[in-house]
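As a starting point, one isolated chain is supplied in structure tokens, in the form predicted alone.
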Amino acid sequence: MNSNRSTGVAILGLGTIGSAVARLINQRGASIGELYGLDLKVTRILERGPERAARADLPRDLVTTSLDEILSDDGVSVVVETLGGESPAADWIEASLKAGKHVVTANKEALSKNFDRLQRAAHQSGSALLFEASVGGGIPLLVSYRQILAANQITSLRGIVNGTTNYILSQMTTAGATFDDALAQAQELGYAEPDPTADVEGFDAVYKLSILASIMAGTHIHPDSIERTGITGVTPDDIASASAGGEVIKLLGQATLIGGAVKASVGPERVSADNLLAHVRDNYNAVELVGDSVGPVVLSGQGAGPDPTASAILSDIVEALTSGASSNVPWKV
């Protein structure tokens, strides 16, 4: 007999990533329910037609098109969301937490332009609002980032937070590709949507820069405040005269907090070889926060990829589940 409590996960939106979510939970039900003593399982989907069910082996029978029957579902404690961009992903999310569901999201778009009110219904419902797959995929960093906010001012962060973007500059720095045969061999690996635009112009990884910066400062640093230059002007001479320097180029989100204004910018880069972040390369993320008190800690992993983003959504699921509001960053409201 399974004495667990019984627990229900909602999955807005069953794509790529939503599916990952619903295999991963599916194969790890029982080793969570071991550690945890969570009886986890998919009860609801919103997707316009129960089609997309099977392609994560789920009973079509849970798909729903509607908001209002999941918010109303007594048994769903947690709502993933995975549908990607901010309408109408953010008002989602703000119902989903007026409603007093834990929210769980990958989406940095929504999250980014919409932070101050999404952390501000969070705080006031008293569920927890948790995406650490929304920047750096599969690695924990933002669960150590509130960690090291307990005892830390912040003072600056500096990063590789784009798989795609990370994975076109390693192949034409280390086996001489053009971009655009960089470009298409990350999307044949599934690293780059068939329109790359977000990554390679730089929009990604401003939106999770201003994620991180807004908890750096404890303010919404909205995603058009930050400077911002993609590496689809960077060609083979610059990784050439860059090697020749003994450099390579990266593209580097980059944020200060200078007399409680931050200043944040992304573009390519030069970085020097001796440097951690010149040696992260292909779809893997690295960012290095600076705290007042420990100094620099350097967190790195995958940051591309339906598995590693799926790993870290189940990560938060749990948690928010056993530790509720208390996994929220501090925020004022």
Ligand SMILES: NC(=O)c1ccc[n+]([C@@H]2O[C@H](COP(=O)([O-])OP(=O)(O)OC[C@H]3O[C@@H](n4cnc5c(N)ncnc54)[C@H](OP(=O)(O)O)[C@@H]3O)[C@@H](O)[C@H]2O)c1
Given for the second form:
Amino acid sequence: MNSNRSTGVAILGLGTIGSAVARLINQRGASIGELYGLDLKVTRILERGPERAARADLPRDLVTTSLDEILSDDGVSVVVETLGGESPAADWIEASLKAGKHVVTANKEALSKNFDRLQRAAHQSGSALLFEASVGGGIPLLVSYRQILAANQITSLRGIVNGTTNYILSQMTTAGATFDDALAQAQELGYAEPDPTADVEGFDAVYKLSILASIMAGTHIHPDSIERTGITGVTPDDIASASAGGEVIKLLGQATLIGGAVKASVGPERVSADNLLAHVRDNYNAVELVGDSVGPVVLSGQGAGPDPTASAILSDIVEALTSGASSNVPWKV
Ligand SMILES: NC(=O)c1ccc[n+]([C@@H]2O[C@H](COP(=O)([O-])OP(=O)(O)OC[C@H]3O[C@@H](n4cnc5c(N)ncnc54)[C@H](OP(=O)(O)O)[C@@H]3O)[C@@H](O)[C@H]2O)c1
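Please show me the structure of the same protein in the form predicted in complex with the ligand, now that we have looked at it in the form predicted alone.
Once more the chain from above appears, this time first in line as the rest of the complex follows.
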């Protein structure tokens, strides 16, 4: 007989990431039961139609188009939000927290634009709002950030937080491709969306940096307050000129603490070819955090993609059910 605690998970949005989460829950169910005493199951899906359940080999009758049905279901303990976009995702995250559900999200846009409001909702409800997947995909970034924060003031951070642009710039550097050719290649490989604006214009990186900078500052740094330059203006001549100076061009997100305030920006920057960040290629991401005691710490891994992102989401689901923490990071409300 299975004595593990039965735990229902509802997934809002069974797209690329949502369906990878459902498959991973199915695949890791037995080991999660053994390690944590949890019998995790996807018990509800919010999607546009029952046929979408087939994306993760789930029964059609799990699908609803009504959030209220999920929120009033006592069998659901965790809501995984993988819809994307700010609206209705941010309101649905808040409503789920208020209904006493833990929320795990990969949605950097909804979170970065509503960071304080959603942290407050989690704190007030006593439920957890966990978002490791929204910042570094599969990189255990926030868990390390929290660990470092306990003993340090983070004084600065910089990093490559968008795999699509890193792939394009890597192709321009190593294969001499033009921006347009490298973008077309990225789209062919599934690293870039058919509409690549959010990546190549730096919005995606700004959302992630907004979350990291907010944690660093202890106050909400809205994405609109972050200086942003994309990579569409980077030419083969720029790449060649950087290379002649022993440098490579990377799209960097940077945040520095100056007199208690955080200055943050995203844009293409020259990085010395000797620097660790110069060696982060293709769809990989890396973030360097500098703590006043620990010094620089670099974290790297796959910042996107269904499996790495689902890995972070499933870890957060287990964390929500076992740790009692209301957030991945400390946040004063
Ligand atoms: N893809 C990655 O590698 C990656 C990595 C890290 C984080 N993320 C984040 O994860 C989230 C999901 O990304 P994704 O790539 O999985 O997107 P996706 O493939 O477009 O999946 C989203 C799903 O949610 C559905 N949906 C959206 N709004 C809905 C609504 N109001 N009602 C019902 N269904 C709705 C969409 O249906 P329709 O298509 O019909 O709208 C789609 O099936 C985003 O926030 C993204 O930034 C993605």
